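What follows is one chain in structure tokens, specifically the form predicted alone.
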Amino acid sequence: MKFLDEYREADSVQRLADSIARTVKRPWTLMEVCGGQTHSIVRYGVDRLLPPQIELVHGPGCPVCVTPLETIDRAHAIASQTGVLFCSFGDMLRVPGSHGDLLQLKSAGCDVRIVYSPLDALQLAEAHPERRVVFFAVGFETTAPANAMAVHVARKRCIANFSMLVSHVRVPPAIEAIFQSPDNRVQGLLGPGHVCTVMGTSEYEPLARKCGVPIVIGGFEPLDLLEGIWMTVRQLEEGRAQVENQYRRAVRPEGNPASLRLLQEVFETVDRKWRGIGTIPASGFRLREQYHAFDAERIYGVGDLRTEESTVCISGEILRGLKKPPQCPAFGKECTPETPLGATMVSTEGACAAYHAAGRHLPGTPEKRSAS
């Protein structure tokens, strides 16, 4: 395919995993923190094409992943109710909640949609005035934009019967507790390509100085990812703990003025609770007070659910980067895409999803192979 075949290209992935070996003395663990790179980790072997000295850990890079069991039975809440319209992206229709996922409720009679932008949920409510329509906006920064243009869309033109269930999170407090947490062993960190393309780099420049950890903002092919890794290696064996942007071809340290600008006029930060982890302080977005009308938590009085997670899933551990998805027991038997215990097994972009897909929950799969 142009423009990516250069960046899978066979010979100079292995140059690079040989650069990556040769520039490796200590052992240590980076993460990734962008479920899209961790797909393509598992996809291309990259991992195993690493010296041993190297571990890779998943972080959490999957904003469906890290969207509370609250926020899930909060839809569930909403769209079961007479009227409304429920929007969603199609990652969180199998997405299971403390009774069933939003799948089973369109199956039930409740008007459960999948759209391919919150623009067309918005047209929808054009279309039926008669209609509650109510998008469901999760995500990290990469879609904070384009959500926060629907609401302001919606406001200028006088869209009543629109709203918003915000589950909105940022990537940078994330990973300060990770990296302050009494159990991390994470050393280094992969950043995430596209959440950059919108923010910039400047937010992780403090990150890396106040945590004494290095962070190169990676893209997401073999050739990206070997890069990025070998950049952070490089900079941990010089005892460096510097910003450094492996993905310049979309990543500028100014991030997108026009979409910054937007995300301050809709959203104001918020502490957010993360699916696995708990509270993060300032982690989150949440609509300012010009927009509560589109405000869907407070419009459908749900924002008092409590809920209990499963005691078998270790889907927090694996976020967090402590364990690996072929630890957990139920990984590949009661655990699968079919019938997931965790959104890390239902959504694209969850590390159990991209190792069952690898096919890593067969048995005798290696951890690591050669690059022939």
Contents of the next structure:
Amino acid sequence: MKFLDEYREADSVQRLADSIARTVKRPWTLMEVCGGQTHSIVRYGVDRLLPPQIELVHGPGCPVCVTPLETIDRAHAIASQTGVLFCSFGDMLRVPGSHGDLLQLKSAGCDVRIVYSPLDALQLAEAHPERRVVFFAVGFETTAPANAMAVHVARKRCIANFSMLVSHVRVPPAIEAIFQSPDNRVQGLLGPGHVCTVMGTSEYEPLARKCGVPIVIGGFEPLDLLEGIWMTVRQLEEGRAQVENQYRRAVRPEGNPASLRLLQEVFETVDRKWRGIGTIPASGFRLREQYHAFDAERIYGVGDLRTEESTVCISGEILRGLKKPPQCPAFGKECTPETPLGATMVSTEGACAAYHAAGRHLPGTPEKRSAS
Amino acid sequence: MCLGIPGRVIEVGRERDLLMGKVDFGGVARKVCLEHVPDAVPGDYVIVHVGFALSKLDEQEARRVFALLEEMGRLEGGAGQ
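Given the form predicted alone, state the structure of the form predicted in complex with the partner chain.
Once more the chain from above appears, this time first in line as the rest of the complex follows.
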């Protein structure tokens, strides 16, 4: 398919890997932000094409992973109510809360449905005026404009039986928290391509400047990832810390003006708790006051629900790039995609789940090829 | 979750108050909301996420990396001679 196949072509991929090997002089630790990038890196073995001086650590950019346990529990509390039709993207259904996942709730007889788009949830609300339809609005800035559009249209069309349980997160505050942590290891960053199609690149300029870390906004295909790594390594070797855009075919510096206008109208920023990391100031979106009639957290009174995380798992350290999945004693043993203990195993885009799917929990799978 | 799939716009139209379209993903067509790329016309390539087009793909920029690779190949060939 156009815009996919040519970015996976083996000769081109190898040629870029060779350029990285020629450019790198010193050891560097780079982080890719996005779960989609992590998934692609592990799936195509991009990390194993890199010279031994470059270590890739995996960032917090998996919204399913970082959605806090109490938000999952709030979803449960709402979905269990009589008359509620609860809609969610498919990947949230298997995330375990304190009392099991949404899929189990569905098999117990609750009306939980998978939707492809937030507009599908809106359509269900219009088709079933006797039901109360709640949409689980999670995701980063990439997903926020779509979810904002659903609630914006609901308000315009006066669809009173539609509401959203909102747990949106923003990338830049999480990156800043990682960079400024005293134990930070990340020296260069592959920025989130699809987030930046919406937000543009300007939010990342002060981060690169303030923290002295080069940021290259990157795409998701093997060729994108390798070119992004090459651009980052070049900056590091030349002593620069700037924002560069590898994913120019999709990302404009100013972002998407239509999406940004809608986000501004529907959402305001709020402190948000990240599963495995904790509360990060101004790292989330919530509905503005004029949309409170569509705010499921208010309608169903679940805002005060509090829960505690399991202490066994090291996903917090993995999400901050301090450790990698095989360093966890539970990885591939008591913690598997079927029985996830924490954030990074719950979604296919989580670092632990991506490693597990690629068979990296099995003995004899090297972290990287030798330098030969 | 920020998965975005490139596809080609094959139809543009209004559905009640929303700008919608049909996008072809290598032979499979899906209905997509085009509100955020209001200037998209049939033939344009867009990145689609949860049923919404996020941005139009710039063909000229897309060719850039291949020009770079060609240049690399040329330099390598030159160095080897």
